[in-house]
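In C-alpha cells, the next block holds one chain alone, the form predicted alone.
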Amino acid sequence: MIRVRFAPSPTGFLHLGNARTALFNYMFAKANKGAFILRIEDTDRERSREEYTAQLMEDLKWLGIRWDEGPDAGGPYGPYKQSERLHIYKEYLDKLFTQGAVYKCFCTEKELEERRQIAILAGRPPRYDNRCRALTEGQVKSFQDAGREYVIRFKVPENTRISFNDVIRGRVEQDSSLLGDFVIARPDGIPSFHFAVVTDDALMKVTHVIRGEDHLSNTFLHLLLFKALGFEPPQYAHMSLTKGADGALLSKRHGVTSIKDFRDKGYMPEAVANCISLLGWSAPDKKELFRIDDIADAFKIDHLSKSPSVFDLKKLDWIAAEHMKLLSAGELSLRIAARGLFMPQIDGVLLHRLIDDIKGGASTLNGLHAGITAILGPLAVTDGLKSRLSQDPARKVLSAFAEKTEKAEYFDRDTFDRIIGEIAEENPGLKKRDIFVPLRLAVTGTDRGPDMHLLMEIFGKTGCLDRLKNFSEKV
C-alpha cells in the first residue's frame, strides 16, 4: 500500500510552497488509493507554536486536503507529533552508539565557523572536517568533564558513491567525500531534522517521499542514515522549486504567499486549490478549471516538470473568477455571510439577481461582497463625479428623469422603459448610452455595473429619487 506523508514544522502559518507540496502527496495517495498522513515536525522547541500547528490544519482542510493518520485522527504508527517521539528517537540512537555509527562532538560555532570559512578561502567543500571522530575515550571523558557541549554526529562513510532513482529526475549521486560527519541530535535527546525524518519515515512505513528539490542534498544523508539503521528507503520524488512572475524564488516580497492570507482576501478555496495543482503539473486533458477531488485519480507524479513552476496572482484571479462563476448566487450569498460580512436588508431575490449579475467581475468573496455594498450603500459623490455629471447633458437627463419618475403612478420595468424612451425622444441628439450613463453614474457612482432594470427594482421608485435628490444636493 502507498503511503505518503506531509510534514510541516509549526513555526509559521502554512505558505503556498508547503501547500503544493500536501497537495501533491495528498493527490498522488488519492491517485493509487493509498494513505496521507500528516506529521507534526515539532522538535524545534524555540520556534514551534500549537497555534502555528491549529492554524496550518485548519488551512489544510479548508484546501480540502484530508489526512487518513495523523495527530488528531490517530492511526497504527503514532504519535504523529515528533515532540511526542523523543523515546523512539532514543532507543533508535542507542542502538547507532553500539554499532559505532556516532560519535560526540565537542566543536564550538565558532571554531567550525572559523574552519568553514578558511575550506571556502582555500576552494574546499565548506563541511565539517570529521576531526572530534578520532577523539579518544579519554579525551570525550576528559570534555565532558569539563562541561564542553557537543552535539552528536553520524559517521559518514568515506569514498562512496551515494545514489538513488528520483522519480522526477531520474539517477542522481552524490560523491560522500563532499559530505561531511552531520549532526543527528543533541545531547537532551532532541534529534536533529534528518534523524527524525528518517526514523518516522521508517516506522511509519512511508513508500515514497515527495518534496521540494531544495531537500534533494538532504536525501543522500538520509539514505545513509536508512542504511545504518537496517530499513528500506523510500522512493524519492523532488518537486521544482516555485518562483515568482519575475522569475525569484517566491517570497514574502511578492505579496500573499500564506494560505491563511488567501483566506483572510476572500479567495474560495476550490480556487486556491485548483491553482496550487497547476504549478508545475497539469491535468491529462489540459483542462485548467476543476475541483481537486475530480481530479485526482488521474494525477501521476512522474507527470511533474523538472522546471521552476511560476505562482502569478493574475492566473489565480482568472481561476477564482471563473470558480466563482460556477456557484449559485444563493450559495456566494451564504459563503459571504459565513465570512461574517454584512449583507444588505434587501429582498432576497433581488439580492441573489444582483449577485448573478456582477459575480462575473469578482475574484473573492470580499471582493463580491465590496462590489454588492458600493451599488447599495450610500453614495459618495466625488469631485469627479460632480465634474461628469453637472454639465449638460448629463444634467438635463437626471432632472427629466426625476420629473418623470415623481409623477408616474407606478415605477416597474414598463414604466422605466417608457421614461427613458421619452426622454430620447425629447432630446434626438442623445444616443441611449448618454442617458443610461449619467443615471448610472448618479445612482450607483459608477458607469458599470448591473442591469439598469435590475437597480431600478431594488432601489424602486422611492430609492431613486432619495438618490437623484442626494445627489442633486451635493451637486
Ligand code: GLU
Given for the second form:
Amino acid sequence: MIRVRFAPSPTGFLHLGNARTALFNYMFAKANKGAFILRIEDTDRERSREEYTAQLMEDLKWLGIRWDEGPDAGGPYGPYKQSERLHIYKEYLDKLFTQGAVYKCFCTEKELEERRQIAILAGRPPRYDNRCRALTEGQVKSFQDAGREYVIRFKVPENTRISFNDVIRGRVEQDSSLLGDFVIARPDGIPSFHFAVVTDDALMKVTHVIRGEDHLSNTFLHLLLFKALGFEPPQYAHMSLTKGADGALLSKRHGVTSIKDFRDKGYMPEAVANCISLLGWSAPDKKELFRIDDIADAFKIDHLSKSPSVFDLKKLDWIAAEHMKLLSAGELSLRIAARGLFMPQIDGVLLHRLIDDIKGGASTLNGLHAGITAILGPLAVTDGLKSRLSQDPARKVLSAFAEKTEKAEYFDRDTFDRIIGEIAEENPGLKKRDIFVPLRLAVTGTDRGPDMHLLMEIFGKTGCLDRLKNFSEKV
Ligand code: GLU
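Given the form predicted alone, state the structure of the form predicted in complex with this ligand.
Below, the chain from earlier opens the complete complex, with every other chain and molecule after it.
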C-alpha cells in the first residue's frame, strides 16, 4: 500500500510552494488508492505556533485536500505532531548511542563558524571537521561535569558514495567526504529536523517522499540515518521549485503567495487548486481546466517536470474566470453571501441573470461582487462622464430618451426597443452606438457591461429615470 505524507512546519502561512507539495502528495495517494498523512513538524518550539497549525489545516481543507491520518483524524501511527513524539525519538536516539553511531559534540557556535571560514578560504568544503568524534570518555565526562553545552552528532561513514534513484531526477549521488558529522539532537532530547523526519517516515511506513528540490541535499543524510536505524528507506521524488513570472524563486515579493491571501482576495478554491496542480505537472491530453478530485486518478509522479515551474497570476485569473463560468448564478450568489458580502436587493431572477451575464469577466468572488454593486449601486457622476455627455448628440439622445420613457405606460423590452427606434428615426445622422453608448454611460457610468435590455429591466422605468435625472442635475 502506498503511503505518502505532507509534513509542514507550522512557522508561517501555507504558501503556494507547500500547497503544491501537499496537493501532489494527495493526488498521488488518490491515484494509487494509498494513504495520505498530514504530519506537523513542530519541534522548533521557538518558531512553531498553534495558530499556524490551525490555519494550515484550514487552508488545506479549503483547497479540497483531505488526509486519511493526521493530528485531528488520528490513525494507526500517531501521534501526528512531532512535539508529541519526543519519547519516540529518545528511544531511537538511545539505540544509536548503544550502536556507537552518534556522539556528543561540545564545539561552540563561534568555534564552528571560525573553522567554517577557514575551510572556505582554504577551498575545502565547509563541513564539520568531526573533531569531537575523537573525544575520550574521560574528556566527555569532564566537559559535561563542567556544564558545557553539547549537541549529538551522527557519524557519517568515511569514503562512501551515497546514491539513490530519484523518481523525478533519476540517479543522484554524493560523496560522503563532503558531509561532516551532522547534528541529530540536542541534549534535552529535541531531535533535529533530519532525525525526526527519518524516524517518522520509517515508523509511519511512508513509501514515497514527494517534496521540494530544496530537500535534495538532506536526502543523503536521511539515507544514512535510515541505514543506521535499520529501516528500509522510502522512494524519493524531489520536485523542481516554482518561480515567479520574473524568473526569481517565488517569495513574498511576488505579492499574493499564501493560500490565505488567495482566500482573502476571493479566489475560489477549485480554481486555486487547479492552477497549483499545473505548476510542473501536466494532465492527460494537456487538459487545463478541471477539479482536482476529477483528475487525481490520472496523476503520475513521473509526469512532473524537472525544470522549475512558473507561477503566473494572469494564468490563475484565466483559470479562475473559467471556473466562475462553470458555476450557476445561484451557487455564485451563495458563495458571495458566505463571504459576508452584501448583495443589492433586487428581484432574485434578475440578479441571477445579471450574474450569468457578467460572471465570466471576474476571477474572484470579491471581483464579481464588486462588479454587481458597481452596476446596481449609486452612480458617481465623474468629470469624465460629464464632459462626454454634456454635448450633443449625447445630450439630445438622453433628453429624448427620458421624455419618451416618462410618457411610456409600460417599460419593458419592446418599449425600450420602440423608444430607441424612434430616437434613431428622429435623428437620421446617428448610428446605433451614438444612441446606446450615452445611454449606457448615463445609466451605469461605464461604456461596457451587461446587456442593456437586462439593465433596463433591472432598473425599471423609475430606476432609469432617476438615474437620468440624477445625471442631468449634476451636469
Ligand atoms: N518540514 C519540512 C518543511 O516544511 C518538510 C520535510 C519533508 O518533507 O521531509 O520543509
